[in-house]
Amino acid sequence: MEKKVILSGMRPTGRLHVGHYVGALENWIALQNDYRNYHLIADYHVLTTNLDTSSIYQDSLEMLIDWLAAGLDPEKSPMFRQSQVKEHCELQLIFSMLITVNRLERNPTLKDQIRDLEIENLVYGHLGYPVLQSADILLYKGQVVPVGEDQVPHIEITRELARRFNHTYGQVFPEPEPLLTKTPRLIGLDGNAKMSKSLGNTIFLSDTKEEIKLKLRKAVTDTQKLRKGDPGRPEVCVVFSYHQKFNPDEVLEISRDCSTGKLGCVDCKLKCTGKIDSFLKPIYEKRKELETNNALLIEILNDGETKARGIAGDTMAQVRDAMKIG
């Protein structure tokens, strides 16, 4: 049978931290062998939020790096810049005609976004943001698409338009489905419920044991929890969440200890920062091995986005044959 195509992906923003990890990287890596998978490099998306382009093309570098440290492979997973695929613009044009103002107003991501970045004028780019979206995934006909749980929205926008496209003027698109992690979204080093850059509550996939020991240090514990000897309460606290991904083989002890006040937070959290590590470890080789091969990188990015462009196009001219014109 043939295999199903995945699209999926992020917008540079610079390093990638472990709740990207845990809420979308994990699941593409996983995935790569059973479906076909395209991974895009949101530049253009960025523009939505920060009109400063000076560090673009060195974010996605950066974002690159990750993704090739933690394990996808290019050979099976094609990455590829947004901004070098002129199809993903024009489809967006068309796509933008066949939603409305309302509906995109009504998409909860917009209104979360528009609260915590505090964004009193927005711009008509970011109300469409999800119209650039489902062009991404509908120009590679993509059908799963791993992402977090904030993206789902999206997704419901991106079945809408495939839909509406394919009643207007023929079917050219499939409906795509979005596919959550086990673990959607990582709690923040503050009790924050995301993990997230602009927050500074992260601890990024380029992190060393050091930093990672600062940042668990700091982390929020169960506030009733003041000394070695006091119970804890596992079920709030951060560090816990943590051991619950990093060390599953030793949650249950913890959580025993924790709660008979056996266990320490400082040693608790030394336990935690020494897991971390050792997960992180050999991404971190990686990430070092590639920082200083840029050529590899360019050559990765040139043969991504030449594949990109052959789909994309073939779609684009199903897409005016559909509309007949031309």
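Switching conditions: you have the form predicted in complex with tryptophan, so give me the form predicted on its own.
What comes next is one chain alone, with no partners or other molecules.
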């Protein structure tokens, strides 16, 4: 049975944090043996919220290093930059003729971004970024898209565009299905709903043990637990949520000792530091090797981009043939 195709991507904003790992990267690694995976460095998507392109190339390399260090295999999962495959823009242009402005404005994720980023003047490219995302997926005939629940509306737009093209011109594209990630979003160190570099509440995959220790020292715990003997509420503690991910074997013990006041926050944070460091150490060491091997990184990108161009070119040939413009 032929493996189904997955297209996944991230915007290159530099080094990745454990929130990226838990929310997406860990899932990608698990899926790469069972699916044909393609991984997109979505550098054009950066432009929707930031026009400064001076660091995009270096940020792309930093993200690639984290992908590889975490366990993505370029032999199984070609990795490539969106900007180096011109067909992404060509298909986006065609798809943009198949969807209305009103439909794009109803996208709930866009509404959330406008609110969260306090955007007053929405640019055309930001309004239409789900169209580019649809082109990214369908260019490689993506059948499955691993996403969080907040991204499901984008996949529905992709499905609509696939149906609209197929109905108008002929069957070319599959209608991809969302594959919901099992792991919930990792809470930020400050108790914010998510980790974000802009909020400064992250633990990077590249952090040393000392850096993790300093960050966890400031992490939000139970505000009612003021000293070691006070009973705590693990369910409201950010550090306990990290134990649940990185220290599952001791979760019941930590919950009990925190609740009874036996375990203080300082010791709890030190224990969590050790567990996160042990989890990240193989990634950290692999990352150090890759940082000094720029030639290998460029080779991996060149190979991935060559493969991507071949597939994208074949898809666009089918699109032009269906449209009678080839």
